[in-house]
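Have a look below at one chain only, the form predicted on its own, in structure tokens format.
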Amino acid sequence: MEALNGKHKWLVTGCAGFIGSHLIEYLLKNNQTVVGVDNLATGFQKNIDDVLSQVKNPDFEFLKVDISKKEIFEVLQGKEFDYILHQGALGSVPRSIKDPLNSHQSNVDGFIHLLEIAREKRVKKFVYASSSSVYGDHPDLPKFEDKIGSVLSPYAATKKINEVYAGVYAHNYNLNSIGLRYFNVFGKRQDPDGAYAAVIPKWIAAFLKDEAVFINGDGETSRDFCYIKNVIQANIKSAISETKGHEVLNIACQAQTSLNELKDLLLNFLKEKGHDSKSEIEYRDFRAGDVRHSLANIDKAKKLIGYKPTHLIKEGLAEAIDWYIENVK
């Protein structure tokens, strides 16, 4: 992606997380001024340290703060921003089903706090992470932004509420915003540990240890996997775009991969790297709150912000596999 023109002030929430750390890495390498906030509940200081080790003289300030608490207003008092990239949230459908209250507090209370900050500071664009989970039980494939069903989890409900609030702020306060409906993002710095780890790092860790790999359902559940570099492109292009009001965009590759196909891809990549896994594959019940198939139409993102995915799942895995092998053991 082309470099940014000029130096601007950015606020990145969730900066110690998977996507947030990649955003601050891109911005700092392009000589931007960045303030990052994170409460380190699901993010890691090591992600920030990794970024700062790669950038000479970074113009960066890290603030440890919980966006769902009103102290966020005090912490950011007196600071000005041109753009806000809001990634801070409690992810995971299963986590939200187990603990809906904390998901709501982080994802809804935190979200409206950031909207207020964006309004008060008159930012040029507020870009935030939405989710493909907003489509819920709508049966059509591919998914178009204007056709959604009933959401199936508290996490999906929080993201739908985010979109509603962003639209209200655009209508009442002229706050320009774009919500990015991410579809199964993957790449380096993606946490392989814990009960809510994403499927790719979780499976790679199991394959490397020759542990059993569990597939929910029959393995024909499919997803539109999106490499992290596509997501970074979408955030930056959204921020500097000329769109007005509130828009939501699908960010994916418009390509379907089943869990069975993903399993074979990962095994082949690992075998090429000298890891011939002996893991057993075990199929179990479908997971509560999951949708059966997910596939995005990305025409709107192409038209409005010039989004063009540079990495399909194979290109993304080829670029990230060495990091996974080194870091998920």
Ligand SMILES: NC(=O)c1ccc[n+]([C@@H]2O[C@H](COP(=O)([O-])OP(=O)(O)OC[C@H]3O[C@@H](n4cnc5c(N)ncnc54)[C@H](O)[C@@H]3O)[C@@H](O)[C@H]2O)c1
Contents of the next structure:
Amino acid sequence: MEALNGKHKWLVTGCAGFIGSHLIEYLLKNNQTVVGVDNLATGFQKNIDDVLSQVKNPDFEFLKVDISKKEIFEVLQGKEFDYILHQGALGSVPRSIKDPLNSHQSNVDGFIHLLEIAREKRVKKFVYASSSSVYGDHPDLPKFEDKIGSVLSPYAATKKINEVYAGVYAHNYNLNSIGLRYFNVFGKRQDPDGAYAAVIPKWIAAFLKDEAVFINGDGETSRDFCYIKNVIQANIKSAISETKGHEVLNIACQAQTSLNELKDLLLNFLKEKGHDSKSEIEYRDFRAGDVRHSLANIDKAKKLIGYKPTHLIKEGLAEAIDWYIENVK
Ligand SMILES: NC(=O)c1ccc[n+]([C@@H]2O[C@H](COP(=O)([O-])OP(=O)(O)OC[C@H]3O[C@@H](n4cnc5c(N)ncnc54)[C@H](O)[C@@H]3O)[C@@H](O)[C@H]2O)c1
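Having seen the form predicted on its own, the form predicted in complex with the named molecule:
Below is the entire complex, every chain and molecule, led by the chain shown above.
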């Protein structure tokens, strides 16, 4: 992606997380001024340290704060920003089904706090992480931004509410914003541990240990896996684009991979790296709240911000596989 013109002030929320840490890495490597906030709920100081170790003289300030609490306003008082990239939220559909209140607090209270900050600071663009889960039970494939169904989980509800609020702030306060509906992002620094780990790190960990790999359903469930570099490109292009009002964009590759295909891909990549896994594959019940198929149409993002995915799933895995092997336990 082309370098950024000039030096700007950025606020990145969720900066200790997977996607947020890649955003600060890109911005700091491109000589930008960055304030990052995170409460380390699911993110890690080590992600920030990893980024800072790669950048000479980073113009960066980390503030450990919970965005769902009013103290976020005090912490950011007197600071100015040109752009906000809002990633801070509690991810995972199953986590939200188990604990809807906490997801709501971080994802909805936190979100409106960030909208207020964007309004007060008069930022040029508020870019935020939405999710493909907003499509809910809508049957059409591929997914077009303007056709959504009923959401199927508290997590998806929080992301839908985000989009509603961003529209309301555009209408009432002229806040220009873009919501990025990410589809299954993967790459280095994606948390491989815990009950809510994403499928790619979870399976790689099991394959490396020759432990059973569980596939929810018949394995024909499919996803549009999106490598982190495509997501970074989408955020930066959204921020500097000239769009007005509120827009939502699908961010993925417009390419479908079933869980059975993903399993074979991972097994092949690991074999090439000298790990010939003996894991058993066990099929079990479909998981509550999961959608069956997920495939994006990305024409709107192409047209509006010039988004062009540079990495399909294989190219992304080829770049990230060594990191996964070294970091999954
Ligand atoms: N990774 C994906 O596949 C995917 C898909 C769709 C949407 N998203 C969205 O993208 C964003 C980033 O996700 P990620 O994969 O990097 O997850 P992540 O868990 O690695 O990062 C989220 C970060 O937000 C922080 N956070 C959570 N609640 C907070 C709070 N109340 N105050 C301050 N910080 C808080 C966490 O500590 C974490 O560092 C999230 O909004 C997520 O919902 C991710």
